[in-house]
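Read the single chain below, which is given as structure tokens and is the form predicted on its own.
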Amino acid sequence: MKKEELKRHIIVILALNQVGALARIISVFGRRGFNIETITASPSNYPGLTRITIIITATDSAMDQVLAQVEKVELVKKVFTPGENTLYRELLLLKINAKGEDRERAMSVINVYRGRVVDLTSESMVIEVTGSPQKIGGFIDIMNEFDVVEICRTGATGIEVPGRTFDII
């Protein structure tokens, strides 16, 4: 028997916005045994239900088995995995020590990049990026070349586009 392979997979979940609705749709993954790896929640274009986002890592039997069990909560309107032509996206601010030369090399990354300087210190500077999830890694990959203060990154969100096709993470 072949053992199966660990892929990265993205579940979008349309739920009531209720109070607990999160904490109990995430708890099913916990209890499964499945971390989560990113997870985005905001209101939807549907009036009264959040859109989340989550990215896990699973073999596909798995993936199935965690799919019906979200499904069975009762604040789940419905739940599905994107198609190829979804577009994805992710913000990442990073600060860093810089000054001087450091600072001229920095910005030299952050524009090949296309990010943005949004706060700057005579002794540091914040960046923000946003682009697919591929690049963000690799800006962050880069960017510990210099003195990386802080990271935060916000988890990848998607929207369908018919008729093109992307690389899905």
Given for the second form:
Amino acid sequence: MKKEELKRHIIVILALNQVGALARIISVFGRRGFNIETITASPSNYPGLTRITIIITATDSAMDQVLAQVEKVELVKKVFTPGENTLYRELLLLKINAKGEDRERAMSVINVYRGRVVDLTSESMVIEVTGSPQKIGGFIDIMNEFDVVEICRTGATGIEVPGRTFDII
Amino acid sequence: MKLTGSQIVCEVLLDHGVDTVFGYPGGAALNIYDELYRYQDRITHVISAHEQGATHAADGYARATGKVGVVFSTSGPGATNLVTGIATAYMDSIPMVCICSNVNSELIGRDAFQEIYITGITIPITKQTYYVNHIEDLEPALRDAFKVAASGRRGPVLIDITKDVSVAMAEFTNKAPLPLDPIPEIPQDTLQEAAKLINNARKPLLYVGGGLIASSASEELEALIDKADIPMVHTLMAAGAVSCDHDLNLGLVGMHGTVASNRAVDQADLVISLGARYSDRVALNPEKWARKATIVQVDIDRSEMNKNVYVDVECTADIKDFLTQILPLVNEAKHDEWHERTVGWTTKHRLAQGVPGYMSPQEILETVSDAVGEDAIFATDVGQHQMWSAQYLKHRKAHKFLTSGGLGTMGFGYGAAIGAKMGFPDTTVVHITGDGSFHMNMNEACTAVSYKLPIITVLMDNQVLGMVYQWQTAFYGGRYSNTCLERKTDFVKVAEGFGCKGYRAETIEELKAALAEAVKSDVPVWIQCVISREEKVLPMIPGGKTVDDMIVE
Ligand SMILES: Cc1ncc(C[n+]2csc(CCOP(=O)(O)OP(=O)(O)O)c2C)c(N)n1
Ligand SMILES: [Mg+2]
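Let's compare: the form predicted on its own is above, so bring in the form predicted in complex with its partner chain.
Below is the whole assembly, all chains and molecules, this chain first.
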């Protein structure tokens, strides 16, 4: 077996929206020793089906194995890895303590990233940014110059640009 | 018509042809058990000594009959007692439907008395779980459960029914079972490719696993072996796939496999696996395993492909289907040199030297095999006696060797034997156990006695946890931590206490005499065979090693 490099992989799963479905799907990753980096889940355009987007770091062959295992879960109706031509977006909420000059410097960064200030007190500000995971990562790097008190990001979700239609059930 | 949840449970069982179930009642299950009382003329419920025994019985029933095993339990400890049995079935892909009861829905999530989140606990060891707290979900869940358990790669499923659902009413009509998932179509080019590889191979080998047994494809396998002159090796799960008398059956492969089987894998230029999963007990060193061979993997479960060993051709298919379709594409062939080499390795197989003054495991098991004949069903526990059973019993037919291969569950054997005997009351069923394992399940003797199941237990008593003891001898400098049991159990007396018959044998003559009584007995019989603790399971390839590191004495 060659030594394979680790890569980031994005997996999209359409699964029946039932009690315990998410737990069972995630258990497949845990059981095979994968750490999930991000996961999002929301209703899809198919009634009764939840769309789950998962990011993991794994070798290609480990990835094939985990895909096959996920496919096998009874509640899972479709699994795929989106192609090159996919738009990814995630949402970031970031809180900093900033006053006076700091606040102005922060505003200029926020503007470059087309972020918005969604809450402001005399001490702190809460900033909202959406964009690709890379953009969010870049924004956080820069904001680390400030007194960051809290970060939360949703994790990526993605859609292929030339639409894919599914043959489900 | 309108039925209660409990009636729906029974009616769906009948719709699926279920006439025998195993289980244990309790508070949350009272309504369902009340209904089982009313259905007792159509559904026999076997009450075990312990829920674990009931799951192993349902599992053994499924392994022996090929049907779906059904087990009932109450909530809380009843449900948790199923876990080892479910995991055992899951690891060996045995179809089983577990029906648990839970507390009333309004108590769920409040840590009510005997409430347990069993559908959560069993996620990694089931194909699917169903939590039913609405009566309208009950019938669909039950029907789907039978379908999922028996479709594709089989396995256990679990339904958890709240107590209120078991009395709630719903409209019901009897129906035929849901159709199973269709078996995958085999692409023509894959078949052609596999056939071409077989036709061009000079040293082909079939590597046969439990999937072949699940698919009941023994006849098709033998046809291929004979037509194309291909030797086969089998895993623990596939003992009896083809008779041990067939000269091209080289025997067990892997850690305790025969020299012939392991050599053949090492030397083959083509290996075709049929429902086998290249486990660490077979492909001990996945990188060197079948190092000279092109590998074709046939399995019903796509996720098995390339899981442990990289293969050259993958074929997701039902084994019987594959064999049926490939046979006409395969040329009649003779591989004289390869045939003679592989078969030659089997004949060089030396007779294991016994420890002087004791019966040897080989003698014991051959004597047992001869006494009960080729139709007998064997169920084993786990340890040295299990490996000896795989090596030395005369496996002639499929579905006759019930053993916990994947999980290696000590305590599996007695329950499994009870299940098999319920499925085939007129067939001799032999339970082969060790002194360690037997202490884990001898409680089920009461079940065998109550249901008049004259199961023959052959206890290979070495006074140690032999398999662990063997490793301590070989790899731990003889530091026998907690493996020398020195228990004072008087098995003959205990047997009598349960209502069984007990014999003790120190010589083959005594064993033969006891067996002669046992095959005529109408109560369960225990035969304690005294063997030496120094007996080893050989040959052995240590984990991670190759055939070159095989220890033969
Ligand atoms: C439930 C369970 N616990 C522990 C083990 C580990 N184990 C494997 S073999 C073995 C010894 C079995 O002893 P015995 O039943 O006397 O069989 P022997 O090896 O002596 O034939 C043990 C402890 C196991 N397989 N299953
Ligand atoms: Mg022992």
